[in-house]
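This document starts with one chain, in the form predicted alone, laid out as structure tokens.
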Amino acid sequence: MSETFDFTNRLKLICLILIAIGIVSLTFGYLEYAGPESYHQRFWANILVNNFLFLGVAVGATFFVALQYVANAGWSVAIKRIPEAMGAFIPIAAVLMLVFYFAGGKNLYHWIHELHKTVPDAIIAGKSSYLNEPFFIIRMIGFFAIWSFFWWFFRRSSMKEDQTGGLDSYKSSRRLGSIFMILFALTVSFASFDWLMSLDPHWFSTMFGVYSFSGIILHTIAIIAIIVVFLKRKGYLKGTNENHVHDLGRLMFGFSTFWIYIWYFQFMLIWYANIPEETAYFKHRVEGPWLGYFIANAVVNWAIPFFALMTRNSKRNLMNVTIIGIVLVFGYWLDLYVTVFPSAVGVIGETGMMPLPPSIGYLEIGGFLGYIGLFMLVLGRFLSKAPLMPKKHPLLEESLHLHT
């Protein structure tokens, strides 16, 4: 009941090696793609993809904690320290996002430059009350302040509960959790509008906020599942059993289907309406070399998890759940790659951004590995700072005797 994760020097070294690979890859990429007119588009697009990915799962993990409190869920108590530790990446991602923006990432958002032209684009000018740089920065800081506060509160409350017991910490977490549920929906939607959808400011989708939500939750659960299995194989989480893994597998299976539902209908409704301002976004992704990536996105994030997790036994198999979790983590990167790159990396013409052909090289692979290393380093540090089992949680017994 008082087991603590030992973040060994070997694990730290692995994290540092991955970080070093990321730094070297991104540095060479920055130098290679430097040019007076390129704005290092590919470099900054990689930073945006990776930062949004790991920021998303950190915020999603905080949402997962809040959801368990609001739902009075007992099954997840034995694994709650994992999403609590994942949320620690939010302040790190906040710093990286601000550095990204002010160091040059804002050049991906060509609406900033359009607003300063003598005769700006009419559509972009019409959105200027929302899409303007000062308000954009204020919203960014506001999002991070909200997410960081709620992560800090849930973490502090959980630590206090371990010391004092009782119901006070649990009840306060339930109250704040219900508030965060609403704020999470709003902030994640608007953050995805700002950081992803505004890369192509002519395009809009009323389903994009839900689409971002579904991707964040699906891949947050996948990473939680990977960590649970890893810890169990290392001899930790003795209070968990195959039923906890089964429940995580069911959530992965369900949310992958929810994700494909939103993915398909966002595309189908825009295609059916055939409105040029809306269809331009998908035109670049279903024609030419991007089509294969567009289809692969659906295969990796839905088809593989759907068939691999269809049976009861497949959801209880530790190796199977781990493999599918890893597939989904790569799938989230691919989803964001297809979302960001055609809108951010290319040449701006009279009809908008003309994307370059897709290219996955050392810059993409190395940057992804570097962020994985940084995320693991933060996760491991916070996992080791508190007992893995919240021993005085009022619903702990329900979790220890979970049977599905």
Contents of the next structure:
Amino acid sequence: MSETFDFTNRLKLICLILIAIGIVSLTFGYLEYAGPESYHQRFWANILVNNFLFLGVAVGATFFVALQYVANAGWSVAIKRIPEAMGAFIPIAAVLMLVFYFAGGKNLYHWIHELHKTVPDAIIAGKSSYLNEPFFIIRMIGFFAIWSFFWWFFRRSSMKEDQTGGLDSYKSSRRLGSIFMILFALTVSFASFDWLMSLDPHWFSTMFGVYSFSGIILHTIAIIAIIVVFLKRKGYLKGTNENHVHDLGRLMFGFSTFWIYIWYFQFMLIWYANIPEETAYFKHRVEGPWLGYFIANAVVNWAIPFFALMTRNSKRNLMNVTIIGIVLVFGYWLDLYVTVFPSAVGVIGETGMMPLPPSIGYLEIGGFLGYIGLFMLVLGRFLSKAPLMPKKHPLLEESLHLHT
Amino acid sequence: MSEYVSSVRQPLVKDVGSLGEVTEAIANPLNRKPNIYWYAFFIPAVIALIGGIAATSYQIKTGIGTWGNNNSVGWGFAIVNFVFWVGIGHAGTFISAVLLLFRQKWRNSINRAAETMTIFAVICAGLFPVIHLGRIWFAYWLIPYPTGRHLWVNFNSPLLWDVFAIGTYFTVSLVFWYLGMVPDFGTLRDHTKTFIKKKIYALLSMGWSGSAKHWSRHEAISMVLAGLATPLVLSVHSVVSADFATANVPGWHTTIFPPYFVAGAIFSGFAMVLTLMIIVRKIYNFEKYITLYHFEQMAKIIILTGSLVGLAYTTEFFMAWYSQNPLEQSAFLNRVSGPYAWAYWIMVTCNVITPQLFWFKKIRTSIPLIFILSIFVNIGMWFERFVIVMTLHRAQNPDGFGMYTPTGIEFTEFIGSFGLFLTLFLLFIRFGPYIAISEVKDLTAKKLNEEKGV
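Next block: the form predicted in complex with its partner chain, after the form predicted alone:
To see the whole picture, the full complex is given below, headed by that same chain.
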């Protein structure tokens, strides 16, 4: 059971090629899309989408590990090294996010400009005890400190358990896991208010934190499923069987439906009450050229997985689960694209920001591929650092005998 | 289900010698006269029920004017009690459907009582909107069908969505509950001596023989119904929350309401399950089947859902400030410091603060403390709905200001709903399979095999 993932040169090369594509597209994009007042809005909006996406699944993976401990879940022990390795992207995402902010990404946040005016907008000025630059940065660092610590802790105690055995690591992970549940809920809510919702500083929705959570957990599970199937194909994870994939497929199916539930109610309640300050957000997305993307979001993240994972056999078919997993990864990008771009990329007119029509070019595709390469590189390195199967987890045998 | 069970897991049944012992323990009390504890609960429940019937009859005859509702607070106790009881009705389906899908075996010895509670709670809930109709004899107008009147229901109204959401939920829960009992009715049929009882159980068991074919069908339908019931757990209370959230009322119109109401519903439902299971365990001495471990697990769900409710309160408050909308802000300030602030603080204490005591193992393993804290949650969750509805006492203009004082009729009807609920529940545990015999046997068989080393 002490198999270790071999991060071959071929795989490394693929990652590096993807990263190179990313760097080239981003560089050209930066030079080409100097927006109004040279804010490079489109460039930075791309960085924000990718930062949030990969940070989200890294934090989501850490949450997944904690959740398995807190819920005392046995089935997932054989695959827990995968979310543990995914969490390694958190410190990297922290650097990327700080670079994003200080190198010019903060120009996406219209409220920062507004606060520098002699007579700022009254509503934005009213929010300034929360939305101000120093507090924004302090919160950002705080979120990353919390997430990084818990990822480090869970991984370290999992490694220690391999050496020493016993119940100490298991018990301390359970204890800290339950604390992380609370911190995770708070940090994810407020991080999404800060980084995504405040792009449109007049708009607010209490559901927004739940919406971000539903996206994070759904797409984290999709990525875990892709990696499990990939490793199985390569001959690793011999202790797992199609029941593990089946369980991941069930979770994908369930959380996809949870996601559309949140998506629908957030939209429906705002549409129904029809208050201009709230509908402003959806108006840009359902009127004009963004409508197709708005609907495609619901189709890709819910309709396709829902019908493709309905039957028992479809969830036990490794190929099918991988395809739907990949669809969902692109779906997450689309979800964030529709969330970020109409709020961040546009022209300031008399009636506020008018978004530019959607246009997916080499910058969007290349940038996303580059981030995928970087994520895979980090993941591959951390997967190859430790045995793929925990050795002395007290619930390991339950996972190896999983039969549903 | 993985047959292998790790040694860190606690046993789900304790000191049971044989499968026959399980049947005896659960079926025998149904053939005896109930003990003093049962009467101690049943008699007050029936008295409360009679009071409720009398008050409701008077109210229907006289009119809604017997209530304290007024122009500002058009919804009073009726909607508070309605949402309260619907919320209670969530735990049963959560335990039987969601926990079944998540393979939580500990649900086996409490699921039946929880499902029963769901059915009766939804009945209590449904009564309040109906008696609020004013002209109750036109209740069938809620159902859309083509008539010569050319009068259709208002499909745009969330109150109508409630009719469908709760109707669906009740139907599916009822079918799920009944089908789950079929094998147990079979056992009871074979175990009772009285002629009439035997006939009734035989009728209800639909010719159950316990053959492999029957079991295979039974398990398949259970999984399908669990899959259907799971989205219903979320949809019912989401639709109920839409009654408030679709309105342009500051303090009501907030997008987090659907998931927040669902979390609150599961929270209140589990509190009620705890309260009732502690009573049932006392009446029938079921320490072997309903162990401390069950209560501990439920206490943990209370922490989880209570914290989610706390997160929703925090988000609502933060967002009311963040919106910089003076009406939103004043609605929330008024909750904290207005004339109904006492209700708000009862709500926060009982829902957010006291459930956190369950973090301590000493507290969540002490039956008296669990009982007290579960009652706190019941109180807190009733007040949550009261606080939300009382948002109405301050409209945007002073002409819409007005206080609400419930009348004696409303109190009697509220207590009457508890009477109805407890009467039905106590009658059920007197005559029905209040613990899922076959599912507990499943756990016992596994435990016995393990001990024998099979």
